[in-house]
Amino acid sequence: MLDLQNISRVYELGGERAGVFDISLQVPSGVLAVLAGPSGSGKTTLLQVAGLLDSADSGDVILEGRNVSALPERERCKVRLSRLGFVFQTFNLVPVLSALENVMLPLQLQGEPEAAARARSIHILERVGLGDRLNHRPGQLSGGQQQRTAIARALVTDPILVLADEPTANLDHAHGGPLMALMSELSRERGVTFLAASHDQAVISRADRVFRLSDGRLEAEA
Amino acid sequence: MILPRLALRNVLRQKRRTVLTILVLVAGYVALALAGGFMAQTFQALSDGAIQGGFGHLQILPKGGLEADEGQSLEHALPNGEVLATQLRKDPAVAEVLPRIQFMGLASNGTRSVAFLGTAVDAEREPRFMSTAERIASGAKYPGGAGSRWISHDPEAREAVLGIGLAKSLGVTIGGSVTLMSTTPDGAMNAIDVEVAGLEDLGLRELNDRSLTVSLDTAGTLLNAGAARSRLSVVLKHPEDAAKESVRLASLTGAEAYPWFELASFYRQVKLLYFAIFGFMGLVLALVVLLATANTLLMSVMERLRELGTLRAVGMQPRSLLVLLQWEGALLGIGGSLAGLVTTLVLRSILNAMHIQMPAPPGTSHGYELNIHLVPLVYLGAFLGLQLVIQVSAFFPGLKAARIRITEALRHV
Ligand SMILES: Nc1ncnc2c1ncn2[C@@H]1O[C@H](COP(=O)(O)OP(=O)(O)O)[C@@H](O)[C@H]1O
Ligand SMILES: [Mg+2]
């Protein structure tokens, strides 16, 4: 489903080499799977590779069996905006927007009609435990609701992969582990894709498939 | 309509930088509309005065009489002047001809002479169109004008209208005499006693000191002028359609004819002069703006770095970006020209109620009240401009939304 063929990306800092070095992994359809590895480990590098927010100096992104990693930029936006979703750790809502209009905004950004938009975005809202915080903005709403929002715009729009980097990281545990198990049931019931950044052991015991990052290289699967 | 709802939702989340922004336009809309309604005042009287002193909308002169001089002007006069005025009168776009003959010559009061310019009118019909009343009336203010009035339509009578000015250096009042002697066509010298039956104020001194007003059938004896005219003034019955009827009549006739803003070459002085001030002014103020409002929204492009990120991951194009700007300018400047409008109407109405006295412009003798017209498209030219100055203001923070690398700008906090 997700294919990361030799995947490098550099940044060179005073002679010092650090980023994501020929990483090559698989990620099949409908699990959870979580990049493990400590802070500096590579993680957001490889995941903002993956998601087509960054470029690769070398190596192929391989997505539903299409390389995608060539695509000009106007192409890239277009598939994130069908194809993929994201979470980030600091929820990254748009504060001018209710909790409602943020889950439409993608839809919207595909033409979706407002009506449809709506009922498709409060449908999902009501998934994930928000009906009654429709029109709260995200300066009204909690860490966990704010981020459980991000995870509804996130699949509003019926990606095949979302990915989320260090989703738990802002929350303290009573949240985070509510919120890593939303998500697995989510990837569950709609068969989407979940690639998550972690080093968060309460985050990487839920997965179904581990990756571990360190120093920029992939270890060996456990 | 995603982009205009996140537009006013932004434009709003800034109140106060929001509402200092919108004080420069609205600062900026105010000078451009009150400058606008008091240029409208100026350049409307000023073509009033222009139309009603006498070249009406248009005007027909001999062939070369425009470079003529315009004392020996019955020599280059139209030779039938009156018969193609009668002639004219029945064309469907002319609702009146004002023939008019132009000499020099000079006036005695028996001890003292002084050069004129003359003016020959037709007595009857010049005070239905021009402003010969005001002028009258402008003159019984002087010393030595009481009971001033227009010459008599009797085609007997002898009388004359004295600029201010040649009224005063000859000593005659209303009632007296003055003798004014002109050299006919044929190089003989004549003379007439007219009456001064009034006093005329034109405004400018050169005019006043020189200017006499006498009838067709007064020059006429004078200056055994018989059908000839030097001038025709014409009133149209639409006088926007100057320039087009100085075409058609100027072939009908033969003859040259010029349309009132070509021969009134103070009126086009002016209004270079204001629109050169004026102009400057605006560019100053357009500059003022543009900074302004590309600071506003540059600094709230800035500010947003990671929300404008997290759109270009979620999928906006880098285009869309570029366009929220242009919806936020554009609803800056519309906020900014409503609330312009609101203050520069009341402001014209402050203004005009203060009943503030102008000084004279230059080259003329008095000054005005102020008067700041209402010109709806001035104000939709103050909004269209400053509009215009806007989207391009927005147009350098909306390239550096569209240019952020989606990395940087999420890392940002
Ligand atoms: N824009 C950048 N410029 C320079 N170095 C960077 C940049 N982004 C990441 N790095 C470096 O790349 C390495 C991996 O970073 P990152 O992918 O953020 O790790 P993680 O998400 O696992 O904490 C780190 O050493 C980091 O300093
Ligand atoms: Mg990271």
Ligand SMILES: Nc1ncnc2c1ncn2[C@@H]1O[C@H](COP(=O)(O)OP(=O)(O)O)[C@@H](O)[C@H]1O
Contents of the next structure:
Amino acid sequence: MLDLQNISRVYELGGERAGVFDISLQVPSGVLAVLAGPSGSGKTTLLQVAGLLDSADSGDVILEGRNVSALPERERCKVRLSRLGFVFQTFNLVPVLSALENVMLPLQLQGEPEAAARARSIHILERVGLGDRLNHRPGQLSGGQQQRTAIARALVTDPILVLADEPTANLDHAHGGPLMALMSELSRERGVTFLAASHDQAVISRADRVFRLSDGRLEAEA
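Right, the form predicted in complex with the ligand is done, so what does the form predicted alone look like?
Below you will find a single chain and nothing else.
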């Protein structure tokens, strides 16, 4: 489903070369996969390339058999909006919008009629356990609730791939474990692939596939 072929993305950090170097890996459909490794190992860089948020210096991103890394930016944007979902460690919710309005936003960007967008958003928010928090703004939600809202927003467009960057980094253990259990359930239930970057053992232990990175290179996979 996702095939990263010989990906390199190199930049300078503190006078030294950093990034990822000649990484190839395949993520099958409907699994929870994790890019694991310590800070600075290249997890986020590789995730951003996979999600078309950044361009590789060399190598190809193949999604559903299509080389999406070679597309012009306008087409890459369409792929991000229609085929990909994103979950960030800082939640990235719009603070002046309610949970429902935040989840509706990508559907509205796609041109979905408001009534249909509202119905789909309510359904997915109820699925992640926030049916009683629809009209709460992010500041009125706990960290775990904000991240569940972000997951609902990522899933509402029915993407084939959701990319999550350190999804439990701002959550304590009591919320991180249940969040990963939810992501694992949703992966199986909806047939969507999750690719997360994390060094959190609670995340890694839930994974169907683990790709271990070290110093920008793929060290092992299991």
